[in-house]
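Below you'll find only one chain, the form predicted alone, shown as structure tokens.
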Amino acid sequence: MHYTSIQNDKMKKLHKLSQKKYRDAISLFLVEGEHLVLEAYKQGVLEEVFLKEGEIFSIDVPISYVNEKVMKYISQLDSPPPILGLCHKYDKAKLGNRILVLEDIQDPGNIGTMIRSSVAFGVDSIVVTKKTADVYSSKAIRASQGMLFYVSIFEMEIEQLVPILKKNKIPIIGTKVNGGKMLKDIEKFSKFAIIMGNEGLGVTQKTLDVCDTYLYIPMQKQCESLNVGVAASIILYELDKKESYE
């Protein structure tokens, strides 16, 4: 197919995928750039590719061509790449035993960073609360470098999650700026649920009340706290550093 008008119904639907509400309603989202398109393809979630006129890209999914005006219209970036992919949200596996919980995280860049670190350090499931920014937003996807295709993602409130964790005897670990155990002293868990809180407010007291233990990252007194994405990466590395990556 070759699309040359932004008035085309299909192009209008692709344009609307910039809205979380619409992404949720139809369980589709966009990825932009060759790297993300290929990662989506490898994981079997890529449905169709849209190429700018004159571009060549060989892949075993339907390919359509668009002119520059249409590409700018459907892209969510200021400088659109020459390739864009339409993906479906994959069926989620069962909640795993190594879980990162994002409670009301607001910055998509932080979300993408934590997804990427989760895959690097052996997390198999990510749970996001309703107030957390959308993991399928363009910025979050790009920050994850396509790693969201390699981890199961669930949207669930803490009240729904806790009974499941308790039933499966998965320790719930809350994070604090200070208080609890120092990260270097915490035992290595074969299964866990690590809760990272909102950038400004941290983990809510209501959630801290249901945790089994708490940890913090000791640091120089001049620095009161770390970026939540950085903190999550340090924690996941520390819990996983004895594992083999072969």
Given for the second form:
2 protein chains.
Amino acid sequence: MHYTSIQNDKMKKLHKLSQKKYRDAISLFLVEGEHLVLEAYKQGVLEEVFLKEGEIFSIDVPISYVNEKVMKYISQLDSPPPILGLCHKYDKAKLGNRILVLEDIQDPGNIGTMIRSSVAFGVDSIVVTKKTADVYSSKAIRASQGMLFYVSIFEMEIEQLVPILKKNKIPIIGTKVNGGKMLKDIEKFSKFAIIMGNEGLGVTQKTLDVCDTYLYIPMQKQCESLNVGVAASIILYELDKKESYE
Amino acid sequence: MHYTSIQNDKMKKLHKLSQKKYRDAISLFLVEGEHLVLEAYKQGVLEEVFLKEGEIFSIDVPISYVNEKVMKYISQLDSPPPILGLCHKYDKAKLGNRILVLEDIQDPGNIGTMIRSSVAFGVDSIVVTKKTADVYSSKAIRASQGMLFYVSIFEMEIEQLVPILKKNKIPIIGTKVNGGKMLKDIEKFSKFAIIMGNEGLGVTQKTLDVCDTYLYIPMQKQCESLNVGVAASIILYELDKKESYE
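Please show me the structure of the same protein in the form predicted in complex with a further copy of the same chain, now that we have looked at it in the form predicted alone.
To see the whole picture, the full complex is given below, headed by that same chain.
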């Protein structure tokens, strides 16, 4: 197929995928650029490719061509890449044993960074609360470097999650700027659910109340806190190190 | 003073501070929002405050009022805060012993995050190469959460830096995705210069050639690399931990 008009119904549909509401409704999302298209393909979630006229790309899913105007219309980036992929959200596996919980995280870059670090350090499941920004936004997927496809994502409120964790004897670990155990002193965990809170507010008191353990990362006194993506990554690094190498 | 026109020469000057070239030429930069204005004040670099008409703020540097149009003109943000501060770059102290080197880092968010983590983990000096994006951009300062004011910043090429490091017997530590020592196994360093490379390219070969030690952060095989801000933060965390708590 060759699309040259932004009035085309299918192109309108792709354009609307910039909205979380629409992504949720039809369980599809876009990835932009060759690297992400290939990662999506490897994981079997790639449905169709949209290529700028004149570009060459070979892959065994349907390929359609679009002109520059249409590419600008369907892309969510200021400088659209020459290739977009339409993907389906995959069926969720069962919640795993090494879980990162994102409670009301606002910045898509932070979300993507945490997904990338999660895969680096052996997390198998990511739980996002309703108030967390969408993991399927173009920005979050780019920041994840396609690592999104290597973890199971669950949208769930903390109240729904806690009974499942308790039943499966998965310790709930809350993070505080101060208080609790110093990160380096925590024991080895083969199962865990780490809770990371909103950029400005931290983990909510309600959620801290249901945690089994608390930990903090010691730092010099001039600095009040770390970027949430950095804090999560340091914690996951330390847990993975204890599990794998000590 | 009360400014109501974007034709005013002083307002034009503030507007031009969005350009690195101009910030370099006059050694001034802007910070946006109350938190950063107060951090700048605490460090003695705040020269003047620009407040939106109708706002109240008390501080012992000159305060000028601007209307909404002028605020939008001088701010570098889509949604300008009600307060901006004009700051001077401070005189550089001598290069310290705990140094983070940013070689050609492109993303201002990554730069700010690394500055924030540097202060958290006891780095005293940050060296940026000419190709690194400006640490005094509005985005980088915001991502640093004002921690910029707690480290000494030096703009210097690697070739200029290396002789100083060698003379002061400061070990140069290069980071690689693979190869070198596993991070957890590196010895304690009371002096170090950690080199972090460009987001896409990593540390240049030329720079790797002058390093004394190499290290890497072990990770699961699905993930090729970490976000550069995350990688730097994990390394600094581990070095600070060894120095302070082991």
